[in-house]
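What follows is one chain in structure tokens, specifically the form predicted alone.
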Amino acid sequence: MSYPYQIRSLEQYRTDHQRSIQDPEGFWSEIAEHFVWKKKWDKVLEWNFTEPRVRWFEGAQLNITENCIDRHLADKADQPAIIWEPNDPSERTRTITYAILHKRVCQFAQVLRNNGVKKGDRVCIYMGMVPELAYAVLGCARIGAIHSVIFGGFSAQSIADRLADAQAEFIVTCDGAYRGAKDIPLKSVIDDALVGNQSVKRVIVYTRTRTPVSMIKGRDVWWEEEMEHAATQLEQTGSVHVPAEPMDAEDPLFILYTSGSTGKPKGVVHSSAGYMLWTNYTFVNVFQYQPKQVHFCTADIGWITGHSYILYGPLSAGATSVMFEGIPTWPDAGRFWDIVDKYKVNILYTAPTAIRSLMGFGTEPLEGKDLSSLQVLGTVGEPINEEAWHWYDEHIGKKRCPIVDTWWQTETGGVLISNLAGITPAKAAWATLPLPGVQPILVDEKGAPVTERDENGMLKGNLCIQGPWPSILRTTYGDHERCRQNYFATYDNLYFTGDGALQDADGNFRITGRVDDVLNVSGHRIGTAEVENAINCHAGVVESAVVGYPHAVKGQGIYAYVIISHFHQDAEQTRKDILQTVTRVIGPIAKPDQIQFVSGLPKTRSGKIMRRILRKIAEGETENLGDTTTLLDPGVVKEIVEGRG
């Protein structure tokens, strides 16, 4: 057996979970012994949730890239680390072995050093899903620079905000990216984001689409030329190897921006050692990964799923990871199944949104596709509904592949609640049981543990976690108080997830969705305040309120109630203009699915918008809206209901 810490039975799961709670220091120190350290730890764990302060493996030194690459060179040098499938199926695929990955990552690490990047510097990465994105991420980690990957769908304004927050001085991008039938002009968006920026010193540009771009002398350089120069330098030393920078266990590895309940995105900071340990441990156990299996996570590396389960988790386990540039429905809805067939994929990890979208095409796209290599299926990003779960089970897994329904967040770094494939019981649309080291608890609005079961035997409450696991977020970049307020101040001594959940009599958890002002649209978290701010940027908008509502494909859709000035009475044109404004300010992922123009919003006498009422109306509930007599103008509700149709 390749992984001594892999759980192989339900009994072992129970034993390991119990031990991880009773003796976390002993449990995790044993697992940590299976990694490469430059210096061992003085103390395994120190924590309090009041400040909050969490420290794992204090005093230890390591570099995550040695664990993801170097240690595999002895026995896996020629094994594929990454198999890259391009957007266009007629384009040549690329297989990057561990030896090639080592060479390219070292080369790019040298490029970064040549361009003045030092340990602790923030490097913003805005690229398409090409192997060079992996080289850039790992190259940063190699020299101790902090990477911040921004999803290729974000607008120039969103990028400018993130650059300013991270105080980034370096950017790695592409001329453009392919996504389905679209060409995304990435460098052009970066140029717009840099208007007025005084801090960015260097922009490294990789050639992908051959889109004409503006290259500013002294600031912009070509990836290919820089890599060639670095290769020559390394050849002169007689080695392709660039030594990995020693990193303290708690040194930041990356910043990843996620939406919050205010308009400003927050930069979640993950550490080096704890994050590495957790992504590896959860990858090996949740998917029950076996040596030489092919793992296909369909996510974009711009999101946490891509960080943890395309790159760091699989690579630290010496796995083979498929990286896909395109979208599931282009050039047709059989694309995922073509990839599974082509590479004999054993583990498929995708989003409920993708599954629901592909369900809509029926089973015809599956015809002639050999899916017999599949052994494990997984879902991520949002709760999966039962209909989609059963379709996935029947048509993709042929009822012989366990489905792991994984629940976790950008802030958690990796999976916290999930069944373990074929080891612990699955339950359709339920995340089921916590991983070792994770202690979930359901609490009421006052923070008291929920103890009374409903008529179905369920506990129902707000999902919190007691105590830290190794990859818990350490802070929000540059604003630790925001981290405390967002995650640790709501309930004493608990990490508040922002999600509601059910728990059955067997201890299984089912996530019911967000209970704060954050939407989960196609697995992407979008703050309602962020969308409202974008809508309010439109000159004709007086005020807006945004809520989520059930959406057949996306899980949650965005419903916007908008008050417009009397100068903007062309409703259809204004609607289009608002959508364009949101696209410009945030990006197309945040465009409202429904915009309802209203003359007023339901507000309390203190001026608070009653989003609870708006949420019910958006969901089609027009009768049981609760007490509206305390509103400043109760008549507004009647008008909104009638306008909803």
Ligand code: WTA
Second form
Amino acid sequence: MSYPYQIRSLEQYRTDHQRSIQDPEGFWSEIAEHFVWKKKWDKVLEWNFTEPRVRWFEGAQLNITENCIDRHLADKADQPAIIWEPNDPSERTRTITYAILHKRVCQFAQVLRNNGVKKGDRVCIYMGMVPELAYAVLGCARIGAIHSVIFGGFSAQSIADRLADAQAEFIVTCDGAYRGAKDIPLKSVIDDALVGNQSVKRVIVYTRTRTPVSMIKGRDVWWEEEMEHAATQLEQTGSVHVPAEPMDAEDPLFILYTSGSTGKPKGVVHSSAGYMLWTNYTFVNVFQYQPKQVHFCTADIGWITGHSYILYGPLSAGATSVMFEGIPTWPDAGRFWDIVDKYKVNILYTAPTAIRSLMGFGTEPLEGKDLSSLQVLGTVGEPINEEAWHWYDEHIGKKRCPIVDTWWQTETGGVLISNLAGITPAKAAWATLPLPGVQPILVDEKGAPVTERDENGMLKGNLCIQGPWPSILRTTYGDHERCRQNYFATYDNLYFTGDGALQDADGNFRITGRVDDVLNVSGHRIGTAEVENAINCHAGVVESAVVGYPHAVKGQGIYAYVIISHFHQDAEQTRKDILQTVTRVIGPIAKPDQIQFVSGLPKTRSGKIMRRILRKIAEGETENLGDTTTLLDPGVVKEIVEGRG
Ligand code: WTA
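What would the structure be for the form predicted together with the named molecule, rather than the form predicted alone?
Now the full complex is given, and it begins with the chain already shown.
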């Protein structure tokens, strides 16, 4: 067996889980022995949640790219590491073997060095889903630069904010990116983000779409020229190999920005050793990966799922990972199934929103597609409804593939709660049991463990985790206090997830959704405060309040109540202008689905917006709006209900 720490039975799951809790240091150090270290650790774990301070494998040194690439060269040099499927199915696909990956990552590491990037420097990566994005990410890791990947759907303003927050001096981008029928001019967005920016020294531009770009002398360079130059340099050394920088176990590997309940995204920081261990361990165990299987995670590398389960998890396990540039519905709704058929995909990992959207096309796009290679299905990003779960099970898995419902977050680095494919029981729409090393607990508002079961025998509460698993976030970049406040201050000595959950009598967890002001739109986390700030940027807007409402495909839709000044009477035009403003400030992913113009918002006497009422109205509720007597002006509720239409 190639992964000695792969759990192979329910019984073993139980023993491993128990041992991981009783003796975390013994448990994880044994697993850590199966990785490549430049220097072993002095201490396995040290932690407290008050600061918070979490240190795994203190004293150890490693480089994650040696674990993801170099160690596979002995026996898997010619095995595909990444199979790349282009947006346009008629374009040539690319197969990147571990040998090629090694060569390209080293070459790009050299490019970064040539351009003055040093260990610890922040490199912002804003690219489409091309193999070069993988080279860029791993090239950073090779030399110890901290990558901060920004999803291609974010606007110039969002990028500018993130560049400033991370104090990034380097950018890697593309001229443009293909997404379905669209062509997104990435470099031009970067140019907008850099207006007035004094700190960015270098922008490296990879050619993908041949969209005309303006290259600023002294600042912008072409990927292709830089790579060629690096290749010539490396040739002179007689080797394609660039040594991997020794990194301390706790050195940051990357920053990834995510939304919280305040208006400003936070830069979640992950460490090198703990993150490596966890993505590998969860990949091998949750999906029950077997050597030579083809794994297809449909996420974008701009999100944590892509980081952990397209790149680091699979590559550290020596797997073959499919990377798809396009979208599930272009050129038609059979695209995922074509890819499964074409590459004989064994593991398919996608999001409920994609399943629901494809479900809407019926089974016709499945006709003639051979899905018999599939062995394991996975879902992530939001609660999956039972209807979608059963459709996935029946039409995609043909009732013979276990479905893993994986619950986790950007902050957790990898999966924390999930069944293990075919090993621990699945339960439709339930994430089920915690991975070894994870101790979830449901608490009430005051932080007391929930012990009373409801009429269905369920515990219901706010989901927290006791104690640190190896890939827990270490800080929020540049603002440790914010990390403490957000995750460790709500409840004493617990990591608070922001999610609500149920637990059945067998210990299974079902995640019910966010309990804070964060929306989950098509699996993308969006803070209501961020959207409000963006809407309020529009000159005609006096005030706004944003809530989520159930949306058949997206899971949650964005509903905005907006007060506009009396100078803006053309409602239709204003609506379009607001959408345009949000696109400018955050990006198209945050555009409200519904905008309702109102003359006032329901507020308490202390001026707090009663979102509970707004949520109910957005959900279509007109009668039972709860107690409205504490409102400053109860009349406003009636007007809003009538205006909902
Ligand atoms: C939600 C994505 C129910 C949850 C990996 C969490 C889920 C947020 C599931 C994190 C699941 C993720 N079932 N809800 N299987 N997976 N979520 O940071 O609300 O983009 O807090 O990480 O997605 O979103 P993020």
